[in-house]
Each structure stands twice: as structure tokens, then as C-alpha cells.
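Take a look at this one chain, the form predicted alone, written out in C-alpha cells.
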Amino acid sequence: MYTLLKFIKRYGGSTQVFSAFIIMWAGQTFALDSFDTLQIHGFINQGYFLTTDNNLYGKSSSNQGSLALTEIGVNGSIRPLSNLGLAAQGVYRRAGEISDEARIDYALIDWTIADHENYRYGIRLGRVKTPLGFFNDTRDVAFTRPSITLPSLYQERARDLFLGSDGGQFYLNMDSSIGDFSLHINGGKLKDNPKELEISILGADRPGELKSKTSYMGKLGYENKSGSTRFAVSYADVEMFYEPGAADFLSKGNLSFEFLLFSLQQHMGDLTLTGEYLRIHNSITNFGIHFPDFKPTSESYYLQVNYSLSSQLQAIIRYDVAYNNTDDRNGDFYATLTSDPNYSAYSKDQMVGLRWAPKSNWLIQAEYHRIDGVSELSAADNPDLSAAKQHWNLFALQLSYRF
């Protein structure tokens, strides 16, 4: 994996030129019967959230709760050649005070370099999805994620940063006698100026902006022949820098995040166990004398149990934990340093829920969460995080449709 990452790092700057070459080549060989491969799909999710304290996706702590999570996506794909595909997806997302915008989720050229009986590999160029864990690359589609709200290790406060990158992806799928293996390696630039991440790390919306450098991610996956066991290990090396604004007391600092994520899923009849463990080595340096260097290690993990009550109904139980600093799990040092409550440095979430799919294209979900800690709360929905309550309850509903 390291060798392939170095290859992308060396040649990643040529992706725009190479993309243009592929598009021109495809345009000259495009056949009318290629339109037979055209596919259009989409989805819409509408959520409702009610909390006893604190806010999630809008003013959820009000008596009426909040309907301020709406997700709409439309995607299309076509294969002008047997070994060449084009795909794109546009998404509109309203999420409380965090976002209210439409974006290009992905737009890429998929060139299959080799397609043999037991293996297939190729490259994708453009805006490509980030391969982290089981659920990141399809996190907007309710039918593919494990619950209404994702486990904490999927970094909801930094979701815009990890949705995808502008660059390229190498992929390999291989069939063997013991199961199916897959490999995805990305190199490219992530989104600039993620405000929630800036507030989370720097403590406020500063005058300057966070800028992305070229980052690298990879995922190695395995699934046995019966499909009962899935395993994946994901790695990411993300680098950013801070560009100071006018009258800014911060210097041009550097940020780096090294992710290592292990994912395991086991099906046992009507019971499915899913667990993931994430460890992040963070480095925040060179911001000046007013912001000392800081290199904490973060940790998140969860275990979820799904039980099929029928072909249409599932019960869910999950325990989810996140620590901002493994050397300060109870947050006492963080509280001394920032004057914020110690429970701002961690989150422990116990959830029970139901998933009902009356039709293949409809999904209704309900969840109840009992939460200790507020490290995953959005600053946009909770401007005064120091006033957030340590123990709080969340009830969530979501209706989803796809076509």
C-alpha cells in the first residue's frame, strides 16, 4: 500500500491532463448504443430530532424538536466503452445551522485497465469518494448506513473534509479461493475551510482559513465466499495548513492527521455484529506563542448489533465511544487548559432503534440515544458549548426514499 501511495504522490499532479485525454478519447469513440448503459438514481431523507438538552441538526431541544435534516441526491452513470465509465452525483443537504447547500458529491472517469476472470483493476479520476471504513463513501444514503446518525468515528463535525477528494483513485478487486479482496488508494486535495473542524481544533471561528494539502487514503477489504464475514483496514494521511486572516494572533500553522481504522462485520443467521475501531494521531504545530504545539491521539470505537425480527424489520443496539485525547480520557486536563467542562472532551452513546423497510425503496427508522458527553456536538447548532449539558437524551426519526 505504501508503494502505491508514493506512486500517486509522484504522479497525482497529472490527473487533470490525464482526465482531459480520456474524455477526448471517449468522445471520439462514443457509440449511440452507449445510452443503453445510462442509469439514473436518487434518494431523499427527511429526519426529525428531539433532545432533552443540547441541539442536534437545528433547535432539537425545543418542545417541537427539529426537522432541519434534509438530504437529497441524484446520480447518473454511463459506459461509453466497455472499459470506460462516467459517473456523477449531486447532493443537497440542509443540516441545522451547519449547512444548507448543494454540492457535487462525486464526478469521475472510471477507466478499467484490466478485467480478467479473477481480478480487475483500474483508476478513477476527478472528484472521488473517500474510502474509509464500511460507511464513509456512502454516508449520505440512508439505506447503506448503519443508523440515522453515524457512529462517532465517522467524524460528523469534519464530514465535509472526508466526503471526497479532487484527484485520483487506484482500485483492485480480486477473487480467490478463500474470498474476495479489494484495494482502494486515493490521492488528492480535500475540501478547504471546513468551519466545524476549525472550531473544534482552534476553539473558535478564526479570521483565517484552513487549507488542504494533498492527502492520501487507502482501504484494504476482505469478504468471505458466503458473505458472512467482512473485514477492512483503512489508512489516511491528511495534511492542512492555516492561512492567517487580518488582525489574526495565530501564525501560519500546520495540521496533520494520521488515521488507522479497523472494521469487522459478522452475520450469524438473523444476527449481525458490526464493530469498528479508529485511532488518530493528531499534530497541531507552529501556530505561534499564543497557541502551543499539541499532538494528542484520539480514539473512537463502537459495537452494533442488528437482529432481523422479520424480512422487513430490524432491531438495533449500539454502544459508541469517542475520546479526543487518550491521555486525558476524563477530560480533566482539557478542562484546566480551556475552562470548558471536562465532558467536552469525550462522548459515550448508548442507542436502541428500529429499521422498517415496508418496500425495497422505502425506509423508516426510529432511534433513542442516552448520551454522556458533548465532544461530538456541532458548534454551529450550539454556539456556547461551555453551557452544554453532560447527560442528555436524543430521539430521532427518519423517512427515506430511493429510486
Second form
Amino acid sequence: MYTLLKFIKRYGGSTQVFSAFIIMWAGQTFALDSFDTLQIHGFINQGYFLTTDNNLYGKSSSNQGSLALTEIGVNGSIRPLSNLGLAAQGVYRRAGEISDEARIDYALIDWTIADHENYRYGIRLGRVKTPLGFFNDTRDVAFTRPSITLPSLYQERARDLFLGSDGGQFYLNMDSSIGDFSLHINGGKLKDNPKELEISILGADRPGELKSKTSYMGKLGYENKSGSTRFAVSYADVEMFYEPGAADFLSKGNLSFEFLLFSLQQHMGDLTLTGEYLRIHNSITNFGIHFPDFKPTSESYYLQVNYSLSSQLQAIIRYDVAYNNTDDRNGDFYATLTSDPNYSAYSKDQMVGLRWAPKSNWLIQAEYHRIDGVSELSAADNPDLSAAKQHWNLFALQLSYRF
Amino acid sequence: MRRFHYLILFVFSFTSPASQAVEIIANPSIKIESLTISRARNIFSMRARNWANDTPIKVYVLDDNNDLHKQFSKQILGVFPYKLRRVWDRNTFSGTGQAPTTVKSEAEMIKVISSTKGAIGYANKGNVNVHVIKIH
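Could you present the same protein in the form predicted together with the partner chain, rather than the form predicted alone shown above?
Then the entire complex follows, led off by the chain already shown.
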């Protein structure tokens, strides 16, 4: 621009020449400086699931297993100005009986307010991904997930709450002599009518709908310079209410979920240790006399070890636990209140797996899980949870490609 | 005194440019001779977006498994390649930034950098007709 102004000063003079230059400049800015920054990327995952009992992503307990987990995403980003970015991603996801839909995963405008060598901050407006733990904001991309099935603290049942929010995000990155710090704070509305969550909390698909109120999520992250150690604390305050339907025995109740999540990862040569711990304070109140208030605390954590056998092949073991209610870990009390078995209140999942990346844009994963408990099963794929088996095994395969 | 000599030797073997076979190269339009290491990290992490003259920074890299990429990442930036990959993937798939362009070979890297305004990448030492940027 500066060079152009000098050029105009020297050679141009008349307004016609000037306007012509401005038009050319505008065109050029778009064609060269901005359009040049356009990037298109995407991913596709195809899974295969076979279980001894209970269903995961389709009829996995049938003899032939299930292919009903397909995820396809395409995104684009562009930087029209030096401090302004635009980005959007569309995702199609078929997941058993739970979902078969295309959605706008994110669509945002990113304004960098300050950009200095050692720190930068800004805001993103629109539909923004939720920063929770190490893996949530890219949870549908196999390459960035720790395994085919996410650890239970990433709650497939409450997935709709985790995806993103319509609102804004403040972000800050800081580099210091001991490493990099990052802060993300989101405020906005989550997806309305999360069916799986409604069934799991209200016991069935009720006539009314769960609706989101303004909710807040934040994450403070640290990473050392080389990237071998990283740590994060995430917090979320998710607020929802129940909008009763016709002839509903439930009244306009409130739901509040307070998440606190600690994440730690350490690389040591060929070995990587990853652990995350989540506590949720649930508060389900004011649903009327037929549905007493309850405020259980849920807990979930896992420890995963990855070992690199070669630059392309990793072996993985993981132990993953979830408790719906820390005051009733084995679910006995829950079983007396409902028709569900006690083991629907927890899940203990031992996993071994292999992760093979023959090329950097291809990934093939295989996993075997031995699971005690069914708290993580989806109601859509297992309509009669009271008939679910306590001990079940899962074999999963997944082929993924990205560009 | 002998111990001191060893110390010197030790420090030297880790910091000597001679032990580094890879160097940062850039398009001649970038009128700088050197970068601080933190600025270089920010550039290759896609956090720094513009050169001082407001030209967009265009970052080129080789495949994650390429030996030259691994050398560059560890020796020049002092960062494990998986950290760069993590940052780029988060950028790309959560809408929070962009990723560098991956080129197929060192020859292509040199060619595309010499012909693209604002471009930066890396190559083996000793290539002629490239604009080398030192780390200070």
C-alpha cells in the first residue's frame, strides 16, 4: 500500500488515475493478499464396531458389527486483513441411531486486538468451539483424538453441550522464558434440545425440550517450550432449563452443570503419559412434585500410555473410569429408585490399541476394550437400558484421512 | 581448569552452528537478516501473521516424517515436531488459525520460497541463491 501511494504520488495526479489505482489495489488486495491466504482442509473417518453385548454406534452387537460411525468435515479459512480472520467448518456425522446430520461446526470472525512478539489477544465471534481439556475442541477429528472412542469424561451423551457455543470467545497467548501460556474464555448459548442428555437425566424422551441459557466455559493452558509437558485447567458453567410440552407432568425445571477438568500430558522419549480428571456438580431442580430435586457430583478420569514402536506405529493402553454419582459409586441406591441396574451408574473401561499412520494424512486405529458398567451407553442405540449387560467387550477399527 | 575446558566443550557442542545442518530460508522480499528464536517459533507456530511491512507471512514446511523437518524443528526451533503438528491441527480444525503449506521436497521448498512474496521455510545448509535468515 505504501509503495502504491509513492507510485501514485510520482506518476498519478488526476483523480481518474487515482480511482483506477484504488480499484486495482482493492482487486489486488483481494486477489493476492487475501485470497492467497485461503486455506481449505478436511477430514473423513469411517469406523467399525463389534461388541459382545450392548450397542455402540449402531447394531454393534449383531454378528456382523456396525459401520455406523462416519464423520466428514470440510473447513475454510481466510485472512482478509492482517488482524482479521474468518473461518468455518461443516461436519456431517452419522453415529448409530444418535445422529445423522450435517451441521455448521464453527463459523466465526477472529479479531486479533493486540499482536506482540511475546503475547497476543483477541476475540472470536460467532459459533465458537468449546475449549475443554486436551481434546474437546477437535473431538470429531480422529488425528487429534487420543483413540477411536473418546475417554468417558468427554461424554458422548452430553456431546451437544460440548460442541461449541453461539456467542464469543476471548483469547490470550503469552510466551515466557518457562513456556507458553494460553487462556480462552467462551460465553454463549449451546445447542438446544440435546436428546441423549434429556433421556439420561429425565429418564425418557419427555414431551418438552431442554433449552440452553447463556453459559460460560474457560481453559487455562501451559506448555513448555519443547512441547514435552503440557497442563490445562478447564472450567464450564452450563445453564439450561426445561420447556415443558403439552400434558407434561414436569414443570419448568432448571439444570446446571459445573465442570472442573484437569489435564496433564508428559512425553518421555518414546513414551507419552496422558491423564485427565473431571468433576461435575450437577443441579437438577424445580421439575415439580413428581421429580424431586437432585444434585449429584459426577466424576470421571483416565490414564493413557502411548508407546511409539516406530515413527508410524504406536501402542496404547488406557484405564478409564466414570461415576454418575460419587455418593453412590456402585449405583445401588440408583437401582432402588429406577428400573435400571446398578451398573448403569458407572463405567470402567480397560483398553489396548494400536495407532498406525502409514502417511501423515492417513491413520488406521484398532482397539479392544473390556468394559464393566454401561453408564456411557447411548439411549438411542440401547432403547432398553435395563436389559444392558454389565460386562461387555468392544473391538473397534477406524480408517481416517485428512487434507 | 580442565573441568572448565570440558564445560566449554559441552556448551560449544550444543550451540555451535556447525552442528546444525539446516537453516531458515526466506523470500528476498523479506528484508531481514536474522530472527530471534521466539519470533521464529511464533512464525512456524502460525501465531505471527505479518512481516514488519505488513506482508502476510507464508510458511512452508516438509512432511512431519521428513528428516529435515525433524532436524529443523528440534535443532533450530527447539520444539518437538509433535508440538507443531498439535498447534497446526488445532488451528485448522477448531477455526482458530491456519496451517503452513506442506511441500514435497527440499527442491520444491527452495523454488516456491524464492518465487513467493513473504515466504519462509528451511533447507539444508549450503544451498546457493537462497536468502538465509539467521537465528540470534
